[in-house]
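Take a look at this single chain in structure tokens; it is the form predicted alone.
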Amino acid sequence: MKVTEHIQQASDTLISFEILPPLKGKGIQSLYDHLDPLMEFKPSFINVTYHRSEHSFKKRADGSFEKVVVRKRPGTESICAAIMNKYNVDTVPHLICGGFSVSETEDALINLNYLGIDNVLVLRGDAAKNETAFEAEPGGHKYALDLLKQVTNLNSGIYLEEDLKNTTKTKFCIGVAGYPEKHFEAPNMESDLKHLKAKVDAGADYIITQMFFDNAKYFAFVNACREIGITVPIIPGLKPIYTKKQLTILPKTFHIDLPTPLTEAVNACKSDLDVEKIGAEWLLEQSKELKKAGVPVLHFYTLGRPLLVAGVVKQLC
């Protein structure tokens, strides 16, 4: 079922989760161990992130260097299929521009369609670790908007091989990312919103936001979207804080602000166990307020802390 169909049929705020694929070398059981504590809440869908391949240089015996491709988190397509098979829940694989040609992207979409996966989240993706700015793969997409258009083309039966006849139309429900505190590369919020509206106008069915810790910023973002004619569902993305290090890591990595009351409470903690308790309390209060406001879905970035998130969701249900 499509994400938008879940939302249309719901009488209350839905729950969804986002997970990382296991690291290369880890088995599927590690994924099930992560998901098992979350499944009692009957999530409407589960997002599975995609990670581009990275490169390293290995020194040869003759002193020269060989470029080696390192893929640290493989298997998003198969992981989605495994989740659907084991838990009978819909999945949303992420699609990214970085590291993929348009033909590789088409092959991935065809595979997802064969697997009966109805949803994708379209993202540009981050720059590679050895790049100072995002660089498109040769023959790949530079912008999420272009990737989105490729998906909508397939939904219309338009493939890269123009001479194909009697093609099958895919039926992907397309999500895109939104940034309540502005994408860090955008010069201002107005510009960022214009780019977001262009994606919606091109066929995006819903928006999932970057994490935020101040609900006022989410509500202001939704209002700004509505004022420029964006009418699709806007799903808030939520994440718990559980270590003091995140006070510096999260703003630096995700370009977000942390509210002063939250940072003061975390700084007063004597251990990361205490931080977990503060983070859970903050996430619970955020979730309660958002649910009361009637958001369509509460989307939790679990990212290694399923039990913490499960404890919060249990108090909501």
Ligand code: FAD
Second form
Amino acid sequence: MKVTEHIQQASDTLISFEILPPLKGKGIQSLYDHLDPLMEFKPSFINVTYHRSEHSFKKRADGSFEKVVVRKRPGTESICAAIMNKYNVDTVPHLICGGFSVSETEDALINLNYLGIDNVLVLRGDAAKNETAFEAEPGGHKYALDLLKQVTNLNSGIYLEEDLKNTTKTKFCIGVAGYPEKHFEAPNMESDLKHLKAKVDAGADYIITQMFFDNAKYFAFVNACREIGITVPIIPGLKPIYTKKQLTILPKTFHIDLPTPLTEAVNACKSDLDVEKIGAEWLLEQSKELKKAGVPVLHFYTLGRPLLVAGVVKQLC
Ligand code: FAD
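Having seen the form predicted alone, I'd like the form predicted together with this ligand now, please.
Once more the chain from above appears, this time first in line as the rest of the complex follows.
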């Protein structure tokens, strides 16, 4: 079922989770162990992130270096199918532009369609580790908007090979990313919102936001979107803080601010166990306020702490 159908049929705020594929070598049981404690909350859908391959240099016996390509977290599409099969829940694979040609993307979409997956979250992806700025693959997409147009084309039965006859139309429900605190490359919020609107005008069915720790930023973002005519659902993305190190890692990685009362409370903690308690309380308060405001879905980034998220969601239900 499509994310938008879940939202249309709901009488209350829904719950969804986001997970990462296991690190290569871990096996799928590690993923099930992560998800098991979350399934009692009957999530409407589960997002599975996509991780592009990385280049590294391996030293040969003769001292020269060999360039090797490694994908540390492979398997997004098959994980989605495995989750649907095991838990009977809808999944949302993330699709990125980085590292893919348009024909590889088309093959991935065809695979997802064969697997009965109704949703995709289309993203540009970040720059590869060895790049200073995002570079599209030769013959690949530069922006999420271009990838989105490929999906909407396929939804209209338009494949890359134009001479194909009587093609099947896919029916993907398409999500895109939005940034309450602005995407870090955008020169200003107006420009970022203009590009977000272009994604919606081109067929995006809903928006999921980058994590934020100050609900006022989400509410202001939603207002700004509505003012420029974006009417699709805007799903807040939420993540717990659970270590002191995250006070610097989260702003550096995700280009977000952490509110002073949160950073002061975390800094006063004697151990990371204490930080977990603060993080859980903060997440609960954020979630309660958003639910009260009638957000369509609370989307939790569960990475590393499914039990912490489960504890918070339990208090919301
Ligand atoms: P875009 O919408 O293409 O925007 C990128 C930048 O370009 C923005 O600054 C935008 O304002 C600007 N822009 C857009 N169009 C134009 C144009 N025509 N001209 C000039 N500028 C333009 N990354 C992963 O690798 N895997 C994941 O699974 C993943 N999941 C994510 C989930 C969520 C909910 C979010 C919020 C992010 C996720 N990311 C993921 C990170 C994402 O890939 C990065 O934030 C990336 O840098 C931008 O992706 P985007 O889809 O927002 O890009």
